[in-house]
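In the form predicted on its own, a lone chain appears below as structure tokens.
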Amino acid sequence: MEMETRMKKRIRVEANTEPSESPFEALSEEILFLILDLLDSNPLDKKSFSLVSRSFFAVEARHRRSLTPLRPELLPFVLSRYNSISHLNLTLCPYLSDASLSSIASLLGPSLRSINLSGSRSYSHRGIESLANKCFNLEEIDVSNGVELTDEAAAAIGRMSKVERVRMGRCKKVTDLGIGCIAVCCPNLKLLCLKGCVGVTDLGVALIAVKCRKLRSLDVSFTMITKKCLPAIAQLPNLEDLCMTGCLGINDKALVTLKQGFKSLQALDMSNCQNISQASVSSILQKNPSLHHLNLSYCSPVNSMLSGLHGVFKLNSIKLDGCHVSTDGLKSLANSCISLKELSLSKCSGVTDEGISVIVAKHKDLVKLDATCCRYITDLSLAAITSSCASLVSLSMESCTKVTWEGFRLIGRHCPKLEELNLTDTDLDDEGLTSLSQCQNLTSLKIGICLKITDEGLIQIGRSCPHLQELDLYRSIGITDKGVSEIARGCSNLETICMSYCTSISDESLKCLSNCARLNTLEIRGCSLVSSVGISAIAARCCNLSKLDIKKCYEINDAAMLSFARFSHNLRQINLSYCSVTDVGVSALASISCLQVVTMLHLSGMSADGLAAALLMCGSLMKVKLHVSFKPFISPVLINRVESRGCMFQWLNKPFQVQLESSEVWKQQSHDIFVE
């Protein structure tokens, strides 16, 4: 009786209580759009926003303009909710059928302005035709890596009359016929990438140049073009960027046809063009006074070319990677390019202290310098660089083995504006690191294979460089948990860290790094003290983690994989070779919906049946690296089925290796190989 009375009172109270409206419902759509504009790029933030209320859910769908789906089979459901999408990125969908593209075309129609299919396969010209028929406002399409696409696909792209940007890199079966369809039907074309389209010749490229007069960017790298199409290209009135990397048909006779010069060219890339000489390049440069960026990497000796830059007053960026550059050549460059801001001499032979000193003395406003593997420069070069270029933002001196620890101490004292610094494989020590801590704008610091640095120097970086986003400590064996913990405390914006073969690193480092919420790349290969405890802390708290290398972390087992399955919904790439993971862990890993690249070599606890089950379960895989010993035990039918979803198998025959090579031995062997 008493219970019945209570129930009646409760019913009366509920009946008299009017539902109170959420205060969020009073916010206008305009205000909610402004809030969404201010949210971080992390998709989880917008997902949390949409779960506040029904109106927030609906507003978030109307606000979204770009989308990167993970599973093609869910596209109809996703696009029915997000039907205002204008930019669709399908690079994470390896298998994409014509039916999928037809569904996209029907659901998005005229609202779609840009689509990226560069990571997808299995579609044909029919799918592109569906897009052309219904998405008539398309301005940009990327079908790069479509190795099976033919001229019919190019013809379908040609029917997109409003298209302005087309990327067709490595579409090897497309010929001049297909390119001709694009040329004739796409008068608004502003960007065209034909990199690696080996079926395209002078005829197709010349037709593009004649018909597409608005073209601003053209990439014909690694194609079969010769001098025949260059006069037409030179007549393009708006061309700003021309890339001819690796075009073996381009020689001196071809460049002579360009003697009239380009009217508006700003960037020219002739890297890996092996059949051009200094005289012809110099004549081209003198005819293009508006040039801003020049790439002559891996060309023939460039010293005489550099003396022909007197008339190119606006040239501010030059790449000479892999060339032989003498001191006289650098002197010519210093005297010719009055506006030089960026210079790349990576792997250049012939670079000396005198050459570097002349360059930096003439160009005190230099902001970017790459001297990677210039093994003849010494402290004198670094003294000249630091005393002259106070505005330097990016500096790379990787493997400059003749520069001593005394030279590196100058960087922090004189280059406070540095944001990117690469001192991998150098003589850097703790005093040098302490000096570098004065560069408080550092966002990227690469100090791998620096065997003299310890926690003492790294602690100073952690305390003074709060903007650090990338840190490379590869094989810097003096680093322990103490130094990494200070980095984690002081550098909360850290996104990428490599501690591979830092053998003193343990779970303590990972527990501290788990506080870096933006961490997306973690490499701890060969850190044998790390266990599932530490890596599980990363999984639970670093929701943005997308790339993980735990090869030869022998104490990591199934418990870590179960944590990843529960928390790491953004994990896309993992290497767990040599770990103590069994079928249970592999199965858990396969449940991660966006996992794309997996390397599993020498997993003693994984069986053929466990592997087969995981392959069937993980529908998003794009590449799997396995030991060749598994191949006979996996059904060919299963392999074909997984490959039909867009996944590529790579069977490796690497022998089992337990003992870790010491960093000192490894470094000496690397130097011996270079000398040979």
The other form holds:
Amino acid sequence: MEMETRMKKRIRVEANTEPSESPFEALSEEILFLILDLLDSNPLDKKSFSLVSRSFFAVEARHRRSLTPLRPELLPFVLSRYNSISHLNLTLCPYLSDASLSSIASLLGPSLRSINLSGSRSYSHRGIESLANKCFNLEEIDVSNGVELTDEAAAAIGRMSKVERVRMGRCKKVTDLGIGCIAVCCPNLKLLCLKGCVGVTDLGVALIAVKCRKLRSLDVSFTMITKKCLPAIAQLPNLEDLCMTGCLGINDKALVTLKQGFKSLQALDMSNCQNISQASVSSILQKNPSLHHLNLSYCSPVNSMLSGLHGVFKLNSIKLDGCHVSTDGLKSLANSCISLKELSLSKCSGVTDEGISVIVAKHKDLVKLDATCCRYITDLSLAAITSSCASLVSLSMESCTKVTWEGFRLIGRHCPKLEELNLTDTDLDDEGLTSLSQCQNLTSLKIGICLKITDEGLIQIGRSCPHLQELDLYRSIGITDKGVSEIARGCSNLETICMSYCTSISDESLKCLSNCARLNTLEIRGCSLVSSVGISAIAARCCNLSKLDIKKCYEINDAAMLSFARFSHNLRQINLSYCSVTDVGVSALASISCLQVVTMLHLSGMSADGLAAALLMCGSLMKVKLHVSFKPFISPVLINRVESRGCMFQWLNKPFQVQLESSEVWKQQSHDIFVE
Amino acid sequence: MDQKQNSSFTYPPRNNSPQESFNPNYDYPQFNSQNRTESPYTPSQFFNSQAREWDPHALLSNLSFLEQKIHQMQNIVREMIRTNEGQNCNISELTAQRQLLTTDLTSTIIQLISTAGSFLPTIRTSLLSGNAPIPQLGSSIPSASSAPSPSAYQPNPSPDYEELTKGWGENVVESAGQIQIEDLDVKEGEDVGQDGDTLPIGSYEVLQLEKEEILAPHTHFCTICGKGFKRDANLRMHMRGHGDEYKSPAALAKPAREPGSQPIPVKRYSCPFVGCKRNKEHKNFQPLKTLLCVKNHYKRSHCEKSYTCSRCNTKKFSVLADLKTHEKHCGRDKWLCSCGTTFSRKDKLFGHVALFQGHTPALPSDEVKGKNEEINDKDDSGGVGYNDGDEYLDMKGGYFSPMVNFDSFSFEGLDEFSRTTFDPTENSFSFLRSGSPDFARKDPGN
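Let me have the form predicted in complex with the partner chain next, following on from the form predicted on its own.
After this comes the whole thing, all chains and molecules, with the earlier chain placed first.
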């Protein structure tokens, strides 16, 4: 891909030198389309492509199928260029009026297949109606978070007769009537998400189940459904994925008395259903032989859910987060499942070495294991895991404080396929880290709150893990510029790095990290040595930077903001609390066209007027966190105006706190919680 | 006496205790059935011969006879007034006159009822023969002084009665066209003893009241002034006004069962309407549990619905309480389907929508649109007259097809038919559409 880009750049250079000849006219549209097909990964490549010539520009416009615009006010221009868009993602547009939806509808018309409106709350059913009238090929619509949408909006969706996938999470005002309209008018419905639609009851869901026989995926999380609609859902012939998270109306009685299982169900999510217990679990498993994925997280904090299991199940993946899981329970789970690939025991109490050993001895194909906060497991578990699960890809052992260097050594030696490893808040030291560097496929490594690690270990990682994309060094205070620069050198694919409260980090680290061109998330909260120089280097070279946390980097000032304004056109989220930024910096920041979330607390140099000007200027804001002391100084008219653009204000009242908490104290606190 | 007990007119059951204790009029000769038969005005000679078939000529002669009799009574009263004015009255003579008048009045009432009863084919010969005591006067008649034996209450239809009821049943069948008696097998929610009280057949005795008794507004009459009451207790309270002898605790107390008597056997009731599932002749006879059930069932199922809702002017009821219940909810049918049908309950609307293809729940603001669609539906229905969109009002548990206009069929007296037809599971709309729209009225004389 890179080669191609380079080639095109060369071509472009040639084109500029000989504008009259234009050898590109010889290339047919089919060939250009084929080239464009291969350019999907990096959005900037396509931009370069379209700048080659007028014909390339036109071809690129015709080729593009999906679009994620940032500024709704530009939509008419953008869409008149890209008029064959079929997938329109408007999640980044906080303010969408009915008029803009109507113009989208008339510009795209029948070519539009899918539209995502979940980022905005300002449109109403009229906008959806205009979509329904003109975009009659629409197959997918996402109106999640439309908390103001009413049944009329749902009825308008119902008028899109070809619609197959409808997501309407958190549409709290939609009732059974609206759902009924969708159910009756959309016989092709395959996916429906009603998460958090508290107005929907059994009647609506049952009608969906009666009318939409092609339904494959249904999400009724956090609704008021009870057992009354379950028989109807069970009758759905094609249902594969059912999510009932947080349905408190579902209890043991509902599931045990259900005469038949869900015919074709493969994935069932019943997390946070607090009224179910072991009886339901056995009943579900016995009635649904085709079930592969089961999520029972936070279902029953007290009961030991698994000990009564009998029979043989085809489960691939089971999540038991937050449940009490005894050794017996894990034994019966191990015996009743044929081949588990994914097991999540995060925050499970009662998990012991014996339990883990039994599981891994039986299920050698385990790919993903999450043992977060299973604080009793020791090296014995790791010995069992590493000796039997050679294909382990993801392992999370956050806060497993009893595991020692011996365990980490085993991981490094026996798990060559490991890609994701979370060892946050463990006893990891340099020796362990050096062993882990044998896992050369690591893409994500989280070693925060490991106070013992130093540059020595990190250098080993940097040298041997070239695929690393995500690195978390939160509060691992032994890390300095030396280690980070080695990472920056060795892991050029790095996208996310967190070095918050690594107080020894300075501008030097950032300068090195600026070599990682894909970097999009940088957290250096509390790195007081970092100044505008370092962060400006990042801004200048990491043009993908979209999330930035520089809270309590006291040395960072307006200069950094100016370089963001100049270079970081993709910056979406920034936290600059406690920085030495003044009105100048804030207004420079406001000029970034796609900035959406800003947290500005305790900015000593910012005045109310400067803030007001910045708020007015930045049209793309979705969320602003400000100190409550500013509230009286900003006119309500201005606040209303900004809010009407889709921005949310959050007024915080956090006290000014200069002193950084020492990481040792912090770790001690985490242990104290455990002891309690 | 035996015959009297055989009839169903020893009614209501709670009156079967001796009432002599508080009824000083008991020894009035005119209340003795033997005496009555000797009375020159006894109606038996008029009615015995016509018991089987109703004859307009007989009716006319009965009515003129009544007229004549009323004239006689008028004369007696005038005579009494005159003697009162003359002040030369003999007390014994006055008493005799009063007794004569009472006798005449009683017999007139009996005849009037009998005449009215002859309209109704279900009437029993026992009444028509004039031998039976009049139920409305039950409280004053010394009914069975001992508890009637269960066997005496068993249905004992005389051949005459059989013939009569049979004729009536056939009438229904003929006029209802293809409707079979089996169609009367109705699930009837309200009238069933819903407490799951399914007594085995034979473990209870079946009583069957006549139509007049069921429809009579009062069942207890004051023997002195003739005022009627619905309840025995009310009558006893009323009696206090007629003298101190009625004020004794014994007279006011609820007539207790005789201490030595047998426990009263369980009673169930049969509807006099032949062909009804509540009729004891029906093969799947389901008895009615109480007298109130009988009344409500008969009125709902076999009577004209004379109470019309003043709000919607559409819904009609035969039981006043039903109207009042309806009026509480009338106008609140806020759940609307795109076909124009309205429902008082959301689950009913969703049941309807789930059942039919293409019907959607209509949003409140869609009302205009809904009406338009309904107009289209009217056109589709092929000339069946629609009066008002509101006629698809939800009837308890019913589902309507917009294609069928129920008002174009007369259901008077056949409410149970309409209930079955609304049951979607049986899909009985077809029979309705093909069937003759003119169902038999309950009274062929009309």
